[in-house]
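Given next, in structure tokens, is a single chain: the form predicted alone.
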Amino acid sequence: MNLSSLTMLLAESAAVMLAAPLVVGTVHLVKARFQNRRGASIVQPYWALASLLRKEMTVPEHSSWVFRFVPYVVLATTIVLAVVVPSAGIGAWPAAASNIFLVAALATLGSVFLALGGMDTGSTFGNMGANREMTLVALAEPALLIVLATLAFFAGSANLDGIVAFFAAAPWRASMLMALPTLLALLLVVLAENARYPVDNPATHLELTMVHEAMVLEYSGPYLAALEYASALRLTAFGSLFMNIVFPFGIATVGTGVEMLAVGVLSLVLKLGFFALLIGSLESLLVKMRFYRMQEYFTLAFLIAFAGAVLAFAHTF
């Protein structure tokens, strides 16, 4: 039985959306083990989301419709991002919509609306977090665009589906050696785009150091559940993209059998597990940078991305 585009789309979308809280739970468990703690179960994020969905929402008195609108926009843009990023397979229908500029726009749109939600409450910490978030977005976008453009140049395709297909077909050792600076810059951008160390601490309780958490401080109940799930799904989508380029193995294609799809889903789970291990290890070994040194971090990411682009052009000639 051959796979249709719709079947692959449904299968890989379901796999990514169901695995998102598990990725966050695995990161928490890895960090706990680095600290010689037992840590919570890796399924704890599922129970946390279920608990939030049952709780009552509190809405700030002076907030507007923007506050209520933000969780829906952030969750919707993140779901679209997760759908268009190739995960368990390539060649599905969203491949035509996986343009690198669309992906960058979706990532930025979610951040912008999250900042609007933080400012709409009138909270000091919400405005501070929104201000910092927009600064980080402005610093991260140049490096992200150069990374995506370089990957597109390598693959001869501006779609993420074509980029993953190129790395899956190319000799692994040669392609990794040539794309190493670009992939390193991509990892730095992924950490920044998902508010991870050393840019932000997602587990902090100190308001003065918050970025992402300061913007969602006033949200509760189902609204907070939507934002927390969107954050986990965003991390999983970026992790799928990164791991499918670094380890482009076991990826199913449209037209192959159901067995290959099962292999693709299983390989995706293994890749996300390795990605969660990587994130948890980095967050345990790195120290959070001061916010006023963020330009140094993003300058490093930009220079590495630029070096990767120069290397890609030099290899062509």
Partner chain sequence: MFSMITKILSTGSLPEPVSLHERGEEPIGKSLQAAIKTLYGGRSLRIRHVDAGSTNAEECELTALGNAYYDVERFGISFVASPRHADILTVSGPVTRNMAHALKTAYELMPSPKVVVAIGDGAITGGIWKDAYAVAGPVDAIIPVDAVIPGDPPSPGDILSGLLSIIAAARRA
Given for the second form:
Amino acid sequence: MNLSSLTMLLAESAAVMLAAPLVVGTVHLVKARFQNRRGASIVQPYWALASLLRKEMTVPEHSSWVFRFVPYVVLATTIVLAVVVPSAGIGAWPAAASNIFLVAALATLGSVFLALGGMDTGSTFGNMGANREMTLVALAEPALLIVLATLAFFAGSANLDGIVAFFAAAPWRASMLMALPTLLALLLVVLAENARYPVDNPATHLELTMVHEAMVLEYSGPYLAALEYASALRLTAFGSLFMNIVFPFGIATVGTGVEMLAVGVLSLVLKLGFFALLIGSLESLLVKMRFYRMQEYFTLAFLIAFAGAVLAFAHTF
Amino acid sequence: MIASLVTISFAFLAAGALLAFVPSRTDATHRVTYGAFAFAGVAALFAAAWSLAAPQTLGALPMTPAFFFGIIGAGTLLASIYAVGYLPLYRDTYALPWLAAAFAVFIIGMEAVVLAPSVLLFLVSWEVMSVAAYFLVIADSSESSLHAGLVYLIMTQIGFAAIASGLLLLADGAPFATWPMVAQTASHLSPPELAIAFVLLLIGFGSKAGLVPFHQWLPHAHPQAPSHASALLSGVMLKVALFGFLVSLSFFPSIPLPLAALVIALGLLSAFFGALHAAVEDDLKRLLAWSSIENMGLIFSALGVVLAVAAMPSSPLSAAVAAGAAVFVVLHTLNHFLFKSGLFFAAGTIAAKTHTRDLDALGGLAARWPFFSGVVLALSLSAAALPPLGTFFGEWVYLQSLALGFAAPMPLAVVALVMLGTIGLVGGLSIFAFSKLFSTAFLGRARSARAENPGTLSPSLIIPPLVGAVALMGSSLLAFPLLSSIGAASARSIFSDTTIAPGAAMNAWLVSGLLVAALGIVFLGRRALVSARGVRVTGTWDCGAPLSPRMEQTATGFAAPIRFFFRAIVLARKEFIVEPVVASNPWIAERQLLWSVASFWERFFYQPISALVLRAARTMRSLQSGVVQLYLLFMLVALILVLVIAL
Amino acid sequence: MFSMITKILSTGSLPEPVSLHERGEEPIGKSLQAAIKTLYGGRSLRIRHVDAGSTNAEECELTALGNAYYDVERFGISFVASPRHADILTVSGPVTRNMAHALKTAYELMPSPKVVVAIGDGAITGGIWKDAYAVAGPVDAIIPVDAVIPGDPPSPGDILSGLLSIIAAARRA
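I would like to compare: after the form predicted alone, may I see the structure of the form predicted in complex with the partner chain?
Expanding to the full complex; the earlier chain stays at the top.
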């Protein structure tokens, strides 16, 4: 029996959506172990989300309909992002669904709405987080577009499925060597897009270091659950994209045998585990940069992305 | 039939302008006048639509004029509907009959520019349009309007001189030459003459379209006009400038690569400066004007790509890139008209109801006007080129074709790379600018008493921006698939993918469908998961010290990081002045924060030029001795020189 | 960086086991019981701490909860930055007049089910500042208190075992 698009689509969407809290749990665990702590169990985020769903919601009096609309949009765009990004397998979606520029725009749309939610609270924390977030989005955009377009240039295909298929087919060592600067720039962008070190501190209680946390301060109960889940899902989506390019192994394709799907899901879990290890280690070993030095970070990301693209052009001649 | 629709359009504009002077105690005259204008707009829109749908009909307009004529018609219709509810709020500020007359003449000028068959008619209509626009800019006869109007008038006359000389150069000095005759004479010109004409036309039309470095007037002039006119100035008149440039391009037998590169460079520079200044601007309408510079810059850069590809040996790849860029030009012309006029209408409404254009003094409007804020949110998302609205799809095609350009031979690939990076930054900055616009005007708490109680909105104020927002949705679902399939091998359904090159597929319906489906799932999921514990409204978390609206982030504060990161370009200056009140205690002091941003081009382009001119004038002044004999000597020298040159 | 990694590796896991002590004296309130039941037996609890006027002794001890010896996270307990995110409100110190408003708002903003724990003698009775002119009263004079952890200040171990005992008792009841 061969794998149909629908089976694949359902299986990989389910895998990513279920795995998302696990990725966050693993990152927390890795960070705890770096501090010689035992840390919470990796299933802790599921309990946290379940508990939040059982709570009441309190909303600030000066907010408008936008505040209440934000969690839905953020979660919806993130879900779209997560299901179109290649995870356990490729080929389930029409090519247009995972177009690089569409994926970039969906990620940005989520960020913009999150920032609107922060601005609608009328609280200085939310305002500050929103303005920082929008600054980061504006500065990250050039590097993000160049990285994605360079990957598309390598693959000769502008959709993520095609890009992953290309890297899966190419000899690993050669393609990694060729794409090294681009992938490094991709990692820098992924860290920025997901509010991780050195751009943002996801575990902070101090407004000085907050971006993402400051925007969600006024959300509670199920709204907060939606936003926390969206942030976990976003990390997982970017993680599976990154890992599927860096380690393009064990990826199921529509049309192959059903057993490939099991292989695909299993390797996805391994890849995400490794990604969580990577993120957790980076967060334990790096220090956060000052916000007013962010232009240096993004200039670096841009220059690496630019160099990667020029290297790619030179390589083909 | 089409010809009579066009005639009706002109006739109703003229009739409306005359009717405006009929005295009446109620709003009847005003309503009838703008009703006539709206009807003129409908007639123009119909004429354009008919010409586009059935190009074989007798009297049908050619494709390009029809497209721009349609935009003028739609703009007139929306602006007239808007003016019905908007202008009565300003009865004391404006002389309504004269304003209506200037408005009508302005539109007549624009329509005539698009329809003009010959050089002279084109130039005359252009001048009619420009001068009428001047009267719209100075309509409230305030000090700042007069100043902005003067700058506008100077720039537009320089532009007019450049256009007139460029066109006459192409027409070999024949003012009555029709367009085919101009093309005929232009084909005999030498390459240097053509290059001079091209640069002149680029300066002329570019100065009207707000291209850097001729953009200085635009952010001052457009916001000063009443908002229904601002919408036309930014949404439509800039497109007429684009139209003029497109028409003149058709006369050139070929355009060399360096000139195409010049168009690209000017376009990108404009886009960057427009977006950056929009990101740091505090004035609601001026932010929109800066964003117009950005968008016209993007359109011109894409036009430059089309020209550059035409100047190079053709290949399937370059054809795909050019096709993508051309689709972007058309789509963005339409989309920019829709969202920019919609946003100017919205800005006018906000300014009329809260009596301020300063984003720092607004805030909290979403709670007062929920429906209207939804409309503005859609328009802002569209201006930021985010899905699922029309603008995103235009930019998508453009970005996608630039990404295809990576596969071009080496130097070109790097050009495509630089363009993609620049447009990425421009896109990021415009997202910043419009999230700032929406969130500081509509979200949080009101930062002034006027914004606290802005009153209610009449339908005439809501419908035009609403139409813009709905049309932008339509533009993504219909215009994008239709336009991008023009020239495709087989007729396709609008539901299927648009493939501008192998591997680069786009589908508007899929994107919208996915977003709607995901939103639906999330809403359903909420119903299923969340127990009915309910929502409790409480105060905002204030850490114990009660919050006031003065603690909120203003637009100035919002843009602080961007001002800091780009301080070398926006020439941001911040100074903290501390003056001790008591000499013995340094802590008791008066503190004052001064900050400013300035125009890079004004300081490094215009001021050096004006300093040079002034210095030259000062040197010349020493000749003015007042001695009659010396003047006679000058005359003699001049006479001899003329004779020498003439012989 | 490498010396840091070697140090981390050579140190190994540090957290110490925590012994629960029986809480005979005070009964577990209905609302506390219900709250813990609703929140899946307290598997994930988020704490918002308010210092209502303490000497900062309690805060020093609470900070120690996050270190490698006490590692409060292994029990699913974490500190959060906003009362809207919190399940438990911990309060220390006698409530001063200036902090009474802040404490009330924090309580008001917390979404139910919520639990208030007074930490330290100051919070429970007012301690040595009882009836002082700047003190509005102990915590329960301002907001309803569900449980207390006595001590002046309670050690991190006391706080941890106190919290866990409260949760365990509420779960059993």
